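In structure tokens, the next block holds one chain alone, the form predicted alone.
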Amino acid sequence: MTLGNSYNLREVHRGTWCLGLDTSGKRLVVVGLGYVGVPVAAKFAEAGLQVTGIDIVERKVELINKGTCPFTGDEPGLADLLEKMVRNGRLNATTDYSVIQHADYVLIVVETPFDLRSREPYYKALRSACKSIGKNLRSGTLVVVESTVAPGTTNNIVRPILEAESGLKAGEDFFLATAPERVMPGKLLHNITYLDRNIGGINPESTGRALELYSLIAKGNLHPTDAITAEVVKTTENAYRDVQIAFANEIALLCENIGVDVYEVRELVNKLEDRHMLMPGAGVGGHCLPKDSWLLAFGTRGKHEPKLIAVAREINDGMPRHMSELCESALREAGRGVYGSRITILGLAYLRNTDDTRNSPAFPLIKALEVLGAIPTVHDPYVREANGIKPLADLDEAIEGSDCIAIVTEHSQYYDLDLDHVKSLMRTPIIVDGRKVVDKEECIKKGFIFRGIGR
């Protein structure tokens, strides 16, 4: 097919409209194994590219190659598929970047880290991985960014970088595009086939190939746009959502200081049909959430300095220091001070049965309880071990011997807790709910010291 002009860059559904891509002898590499490239790696293969992944952590290229997914958590669908892609020879792992002279795509997947105190975006993985892509990069590959980055990246850094490496020229010599993912752990196989996605390339060409390929995983919608416009959404649409936690956040603070249940507010409030209060908690985590507002707002720093969204992410930032006052209140009731008393964190993971600890509010809240004095104890079972933290898999040797429990996150495991078991083995028995897996009025009931966010 003809590129350029031909490309009819509208809203494009896999149902309606695809441009059909021939796969046979079509080569795709992934560089970065994480959360995203390998799901996204055995959807393209399993399309029928043949693909190869790139990582510099030798360990997940082994596990990789051994069809073994790297991951522990609860992720539907994705260790049968990597193991079958791997078995057929349709996919593979590697830390060696030469692999992309042989490729037709390259998808760019790697982390894209905020430094807080600077408020600058850390590329140094992304530039990296751009100056390893140039070097090997040949005429007519398409580049796909699909990490998550600052408006402005992909044309200010990702290109002036490939072209300075490969000495081709982007748009002309080799294809550019941003697909910003939009996957989320415990989902990642359904995001990537079934949400919609927006497809912007450095001009029509790249935008056009770009949709070419992604029409061979795609069921949602792929929207066609400009890279810096896609760069725009998908900072926003995280911005979004952290707002509204924040303001979910706001309220079970305010609820807490007034005497009523935020839970019961947010259920009446969602009466009405144009409203959806988001879910309060003991703080916001994950890779995105935390940074994405920031990497929004240095778009345009210098002219203007977002005030929303800066109050958001204090508001976020402060909710795990909050559970930490919430441990100390209850302590006092029970006439304990937090220094020397064992308390015992559920949840490591940001997120509810993944082993994902990106950003996780559980860090602070250790951090906050270890300055005023208390050991905790922390307990995951799906996190082996994260920042030097290694959680007990045992539950009950967790929470034996403990002056409090702190619910950080919403495991499965954790509805189902045994109240009467879990107080015979407290030394003092105090639930501090972050997360709403608890009922107050049971715990109570059973004679535990209660303590919730928004309760």
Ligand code: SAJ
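Following the display of the form predicted alone, present the structure of the form predicted in complex with this ligand.
A single chain, with no partners or molecules, comes next.
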């Protein structure tokens, strides 16, 4: 059985690349010009396709048509590649969906935010994009969903909207696949180019066409599968990491209560070559881990209620509160209540040496301390402002007169703290270490009251 005029079904499923796509005259449209859409548009333009980006935000369209990246952040190679592709006429942007009428490929890369309270994805942008794409879809086009979605979304939400709006049949008149993105801030072009990618079509023909398209830009391996499997893999790979971190946090809490150092336990456990215990810490932030477990669970609602990944989320979400309890315990030992105490939070970003504060554990910690009447002061060398909080950039200013330092993010700067100097600035010498940044024995020797996750 062959797929169209250039695929062999067996080859596709053996995972061999469908090399040799003739890009001449082929047009690709990227719907959604965010931190995934912009680099992927630039990469396909560089591969020889004529690329048009669509976004509803006119400012983004204007910036891209000037060859300027519409978002900030240090992204190696992106600004130059984008400028070159626009200057060479290979890439442009518009708000007009009618360009899809001439497209051979359409990538859906719109935001798919997740409401952590209701634990439901927010698909307004996805549904709207599918409606507009469907209205302009022509026979023979391949549509690929890159956004991270709950398992079943491509088949049960994207497909019906595209078919209803176009009057075409998915898998026959047009083709539909999902190729979940695996980008990370600071490594957008790198990850798009070098990370393996799962390509899941609603049928083998769609998978084959998507494999051929991505073989234009991918230097990592392409793994053919079906749409829902690709969606499950994407959410599972992050749920897996979240569970691993929750395990480390569980062992940390256990060790605290029996006076054992969890980091020594971790080091000795990991001496076994097939053990890889991750690091416990003040909490789990970011754009991926806090939501992907719930996306996975949302995809199985009514069929299977995951227990382990739900408990893992509860453990990880409980770590900021635990940090607050450690601060309270240390202040009590110093004869102070939390009420009215000045607490210095070191690190607002969710990840070391970045300015990314999405779902940072610092936010719930600050809130918990404020509820107890503490007066938090936040320091972060990278973050200028987030959620109304403007961290101090000067460390001495942030520590001056403090009753407790809580280390939330392992920014490199914090590993060089001069403890004698820090103590001289503080009103009450207390350190609560959420990331194993300072040495417990050294702190105690220098007269600090010490608490630490897992120690």
